[in-house]
Each structure stands twice: as C-alpha cells, then as structure tokens.
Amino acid sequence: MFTIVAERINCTRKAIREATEQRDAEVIRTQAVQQTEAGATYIDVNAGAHPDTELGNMRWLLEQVQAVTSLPICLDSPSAEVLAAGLQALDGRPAMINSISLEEGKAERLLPLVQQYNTRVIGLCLSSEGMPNTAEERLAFATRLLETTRAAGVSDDRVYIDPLVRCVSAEAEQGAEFLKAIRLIHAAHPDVHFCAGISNVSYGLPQRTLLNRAFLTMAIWEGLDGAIIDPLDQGVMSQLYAARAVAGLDEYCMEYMEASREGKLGA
C-alpha cells in the first residue's frame, strides 16, 4: 500500500493560517473531509505559522480533524513541546511524527515520543552540516539516521526515509539523484518506508504538475512506497494509481479499479 500524507491542512498556506487565527472551523473540517475522501492515509497538521501560537493551534486544528475523519494524524512540527501536545490530544488512533534528522539533538529530542506513543516517524536525509548532493551521500546519511533510530528501540518498519527533493531548474541532476539514492537505501535498508515531498522537483517551472506526475512515476518504479502530496491534484493521484498499476505493485490492478468506479481518475 502506498502512503499518502496529505499535505493541505497546513498553516503556511495562507488560507489555513486565516482559517485557524479565525477558529473557523469548517474550512478546516472540510479540508480533512476532501483529503479523506480523496484517498490520503495520514491529514498531515502543521500548525506552526507562528511559533507562540503553533501549541494552542495544534491543539485546535487536531480537535477540528479528529471530529470528521477517523484517518491517523501527521504531526507536523519541530518542537517537541508541540508534538508532545499533540500526542496527548490525539483520541487514540494511529500517528507519525514529521520529521527527525541528523542536525543536533533533533532526534534525541524527539525519539523518546516516537517510542512513548508508538508512532511511526519521517526521518529527513538532513544534518547540521546541511543537505546531501549525490545519491551516496543520500544512503550515508539514511544510515545514520537508522543507527540513531535502531538505538532508540524504533524498528525500521517504522521509518520512513525522506531522500530530499530538490528543484531541478537550479541543480538538473538532483532528480537523478534522488531516484538512484531510493534504490540505493531500499537495497541496504529493505525494510525502511519511503515518504518525501514530490512537487520539490518542479519549483520554479511551468505546469508543475506534469513535472510532478513523471517523477513520481519514475521514484514508484525505484521503491517509493509514500509522499506528501495533495491528494486533491487528481493528475497526481491518477499517475500514482497507474504506476503502481503498471509497476506490479497493485495486485490484479484492484487499486487502479476501485479508484476508475469511484471517479478518481482523470487529467
């Protein structure tokens, strides 16, 4: 099964901030009803616009999402005061925690709540050092990050590695690259899940959308099992049912048909 975190309920979107500074709770509850339907796995929260209001906010976004959708719940944040908030407000269901990484203290800070709660957890290829370049140094970093994660008593199964998308205008071999580095970490890492942010590639450029659809395609085809997407680009959506579709992944094509009755695809 593909993973889907859906990405709108976001409050660096403008109208999620407004919505949320407003307590308006119907765009939010219809944002989570429309992802819901839309086929996403996890409604991914960030509530961090600002960051003495990102608490109490979590605390709101989450009361309005949890009231229309029974789907596990993302939270999006970098603080452990704000997770740690949000764990305790969730009504029981499943939960990721978006995102840990190499930079310092960030994992020692926020494992101890992945293992506390259960959660599953998004680790970024990310140090204090910065981003990695090629593929190789993609693998190096995920390792270190499973080190980290194993010694904290989290499974790999619980993983989800985040290579990092970068926009092709400014660096053309980064979208090779982090093609070859899924390969590269799901052949030493089998049992690690992927999740990262596809319509990165395609920042700065026109028609971002087919950009989009043709590298996920590509990234299914090496190993990418999730993402964070919107599940409302119905483009997207139906590249994903159609390469997982062609790529083997979706047995007698169940997904993909279930997906063509319910309307779900098109352009």
Contents of the next structure:
There are 2 protein chains.
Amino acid sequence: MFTIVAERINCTRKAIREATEQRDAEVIRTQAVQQTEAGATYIDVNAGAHPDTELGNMRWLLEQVQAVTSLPICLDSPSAEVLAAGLQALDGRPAMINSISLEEGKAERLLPLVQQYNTRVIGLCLSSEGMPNTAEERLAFATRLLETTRAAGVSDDRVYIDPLVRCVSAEAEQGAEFLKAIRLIHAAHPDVHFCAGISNVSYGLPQRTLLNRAFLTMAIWEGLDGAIIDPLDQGVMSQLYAARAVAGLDEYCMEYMEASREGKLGA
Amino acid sequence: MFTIVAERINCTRKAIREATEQRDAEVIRTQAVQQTEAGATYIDVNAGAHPDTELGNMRWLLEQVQAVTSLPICLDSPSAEVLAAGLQALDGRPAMINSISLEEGKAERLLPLVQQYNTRVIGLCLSSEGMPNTAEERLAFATRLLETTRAAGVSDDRVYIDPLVRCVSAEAEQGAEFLKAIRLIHAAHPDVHFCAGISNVSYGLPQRTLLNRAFLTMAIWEGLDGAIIDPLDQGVMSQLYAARAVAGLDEYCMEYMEASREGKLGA
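Got the form predicted on its own; could you also share the form predicted in complex with a further copy of the same chain?
Expanding to the full complex; the earlier chain stays at the top.
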C-alpha cells in the first residue's frame, strides 16, 4: 500500500486560511470528506504559522476533520506546544507528526510527543547546516535521523523519511540524486517508510504537474511508498495507480482495474 | 538525445493500409510531415505482411516519405527481399532495420544488409525457443545478439536493443524485469542503444495510455534512450520531455522549456 498524506487542509493556502479564520466548518469538512473519498491515508492538518492563532486554529480544524472522517491525522507544525495540544484533541485515532529533522533541537523537542502518543513521524533530511546535495548525503542524513528515533525507542517502521526534493531547474542532477537516495536508504534501512513532498522538483519551470507526475513515477519505481499529495488531483492519482501497476506492486493490477472501474482515473 | 522511431506509417493500421492500396499519396505524406514536425528521429515504414504486395508497397511508401522529409528511415519488415528493395530505393539517407532477433536464421538473413548498407539495426530479445522472462534472461539474449552483430562487423553503437516488453496483467513482475534489464544491459554493454516498443505492457488493461506513459517514464530513468512511439500522441511526448528533465538528462531543462514554449506539451 502507498501512504497518501493528503495536503489540502493547510492554512498557508488562502481559501483554507480564510475558512479557518471565519470558522466556516463546512469548507473544512468538505475538504476532509473529499480527500477521504479520493483515497487519502492520512489527513494532513496545518493550522498556519501565526503564534497567536495556530494553537486555536489547530484545535478547531481537528474538531471539524474528526467529525466527518475516521482517517488518521497528520499534525503539521514546527511547534511542540501546538502538536501537544493537537494530540490531546484527538479521539484516540492514530496520528503522524510532520516533521522532525536534524535542525538544531527540533528532534529533541518533538520526539517526546512521538513516544508519549505512540505516533508515526516524518523525518526530513534537513539540518541546521543546510540541505543535502548527493544521494549519499541524503542517506547520511536519514541514518542520523534514525539514530535519533531509535534512541527514543521509535521503531523504524514508524518513521517516514523525506529525502528532500530539490528543483532540477537550477541543478539538473538533483532529481537523480533524490531517486538514488530512495534506493540507498531503502537498502540500508529496509523497515523505514518514505513520505516525500514531490512538487519542489518542478520549482521555477512551466507546466509543473507534468514534471511532478514523472518524478513521482520514477520515485515509486525506486521504492517510494508514501508522499504528501493532493488526492483530488486526478492526474497525480492516476499516475500513482498506473506506476504501481507497471512496477509490479499491484498484483494482477487489481487496484488499478478497480480505480478504472470506479472512474477514478483520468485520460 | 532520445531516439524516437515514429510508428504511424504502418500497413497493419487500417487507414494506412487503405491509403497504400489506393496509392493515396497525400495521406502518407501528411503522416510523414506531421511526425517530422512532432520530433521524430526516424520514420518507421511498414508495408504490410502480404507477400504479393509488400515489396511494391514498400517502394511506393518510401517514395512518398522521402518526398516530404529528410529524416532517416526505419525499414520495418521480416523479409530480406523487401528490406533490400527498400534500401535500394533510399536516396542515400541513413537507415535502420527493424528488426533482427535470435529466431532461427533471422539475423543471418538480415545482417548482410546491415553491413552492405551501413545501417543501424534493432535487436529484439526473442528467440525460436520463446520470450525471456527475467532481467537476466533479457541480458543473456542481448549479449547473444551483440555477439552476432559484432561478428558481422557492426559496432555496438549501431545496435538498438529491444529487451521485449511483456504485459503486466498476466504476470505482475514483467514490467520490473524489463526495467531491471535496461539497467543490466546498459552496464554490460555501455555503447549499445535501446529502442523498445512500450505499449505491450498494458495489453488487456483499461486506459492503456496511463500505463504506457508511466512505464516509459520509469524506463527512461533506467537508461532507455529510444522507443517506437507515436510522436503525435501529445501525452506520450509530454511525458518524455518531463521524464528527461527530472532524470537530469536535459541540462537546465532547456529542451523541456523549449517544448513548453512551442506549445508541444499537454496538460
């Protein structure tokens, strides 16, 4: 199975921010229902970045989402305080924390919550010294992240590594280095999962969705088993089903044929 | 550069067969012009399989194609006699022969033409004993093909291996075995090129173009540098440009951006 962390309920998007500020429950609930029906595995909830409002927004958003879907929640915040409040507001369903990294103090602040609430966690290959360039650097970042999570008693299968997608417009090899990193990390840490934000690959280029879909397809072939995506984007979802079928990850193409029968696949 | 062998002028297609029987030059010339403008590298010409008409059809088709494009021709026939007549009918432009294989006597019949006319040649991983199953069997077939071409004085860079795409609907692993074969053959024979017929992967499944595009994308990442495709299929061509950009094969994404500017890319 592929883990789809559904990205639409995010207060950095204007429509969601406004609906949240106005406490327009219908907008948020519709997003949660639609993403659930489209095949989401987790509903990501990002309550914005304003220190004054983020905690209250997070609680209100979680109330709306939990009212209409039984899916697990991916709590998306850099703040331990907001994450703790969010975890307390959950009705006992499973959760994921988005995200820890190697940035100064970040894992130390957030891992106690992963332990206490037995959540899953996204581990982003990013440190205070900067971003990884090569596949080998990404593997080294992932290994350091896993040393931290293991020391906190978190088993590898609860960790979802994001090897950090960078744009190919400036450095043509960044796509290839990411793809090779998936292969290396998978080989070195077979129990770990992945959850990547794909769309950075196309930053600065036209017709970005073509590039995002091609990149997702290659990453699935290399072993990517999760991504932060918009499950209402039929093109991306079609590509996901098709990629898993031709890569041999969908026995007898059952999932692909079912999605086709249900009218879920685009042209 | 990616080698696009443009597949549309093929008498197994009804419209082309009828236009050829009726000597409707305009239909054929339009196909040749459109495929040239869409970015073809070679124009494939297949004159049908009827022993009575194939040779005459081939000569007539080549006359029409050569009248409107200066692209090299890929002569597509199992008959040495038809291929020889076709090669004699060329105006000196480069040619490719589609295809030799390990089927009994086939390479022996056709390789003298490859030598005499200094053509390129597609080598299909197929023998009289049957089709390869695993990546390793595909590598073994390719190696045997290359022993034959080398013995005939044909350098590896004139050979385009087709590792034989098989459908994933019956055997889910056939896509993966093909993709691994690209990697193995590329590593063992670095000078050889590839030219695969992609669309068999989706045989028996709905919405085949989704699967064909995903498979082409993965194959490009593994090193596929040529395919027999329809360059008028904007979806396939868009995917090809996008795949090369994210795989790091398109420096500064120049080809991708030019294709986008010229309106060549679909949604």
